[in-house]
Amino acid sequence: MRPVHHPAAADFDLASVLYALGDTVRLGIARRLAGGREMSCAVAAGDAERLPKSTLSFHFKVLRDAGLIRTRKSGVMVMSTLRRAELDARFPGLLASVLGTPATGTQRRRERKL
């Protein structure tokens, strides 16, 4: 596996993030990763694992390029995590709204101050 590019949080683009989450397969992957656990791509794909590997690779690339996930190689598996803290800092409340998952403790404190 060649080195993977992960954009810096400052480079996250709202349009790219929304585009990445606008597909039902990618939205499902993000929702499964929202629990905070690192998962193999096969587990994170869930029902979508029936799709061709090339299609799944494309979906994970779109999520990674938008800054939504971080991937790393572990033996023969590729592990993914949602970059929740970085995304919540850059776009407060976005993931909670789109994924239907509660905001992190930091996000809740920030919302109380407003």
The other form holds:
2 protein chains.
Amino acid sequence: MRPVHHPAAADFDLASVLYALGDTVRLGIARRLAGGREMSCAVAAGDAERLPKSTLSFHFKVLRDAGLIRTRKSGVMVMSTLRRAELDARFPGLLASVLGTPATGTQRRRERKL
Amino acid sequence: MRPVHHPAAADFDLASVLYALGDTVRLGIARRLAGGREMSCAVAAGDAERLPKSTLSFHFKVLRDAGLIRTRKSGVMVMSTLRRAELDARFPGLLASVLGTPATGTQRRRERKL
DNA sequence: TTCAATAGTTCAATAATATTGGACTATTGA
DNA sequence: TCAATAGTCCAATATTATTGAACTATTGAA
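Can you switch from the form predicted alone and show the form predicted in complex with a further copy of the same chain instead?
What follows is the entire complex, opening with the chain shown before.
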């Protein structure tokens, strides 16, 4: 397996992030990872697990390339986590509205400017 | 020109909305419309105006089909507006985080009319 | 240590989408 | 009536996504 690349948060591109989330399979994966738990591909895929493995592998790559997830090999499995804090820092409010979960560990200032 | 279709807000699909915004040309159009002004295709396209008209026409259709914009014919032009209120109601916070503009109807201390 | 099972990845072929040129339509102002 | 304007529509081409099949790496058991 080739070494995978994870973009730096500074290189996140909004259009790429939205594109990555603009697919029901990938959106489902992101939602499952939104709980914060690290999951294998098969588990994160959930009901989409019935898709061919090559297709899922492709979807995980799209998510990884856009910066949405970080993956690491653990034994025979590839474990994924949502890059929540980095995404929240770069695109405040985005994941909260898309995934329906509040930002993790975000220290809220006393007042937020609109 | 065939009659165009605008989906009802209840039929908006999050993945479709994200997909529509997940393209630099379409994201640019949405951003330009985020000010609330109604614009012709050419104006809303902004710097992407150099693209072929047929390509732009396709992008506007994607935005319209996803429910992001509403279009109407006015004279020789097709005018577009962002379906801001309906999108805000259906996907709270989404456009605010994507377009960097607060939701319409958000009460600030002093409201300024456009 | 060898082996089979597991959990993916990679590649190449095919299927599905996006882009585009060119012909077309509707509206307007001269 | 006519030419200009602002797009739309269509069919060909270019680009992407999906997939089967072969492959890799790791593990647990024999």
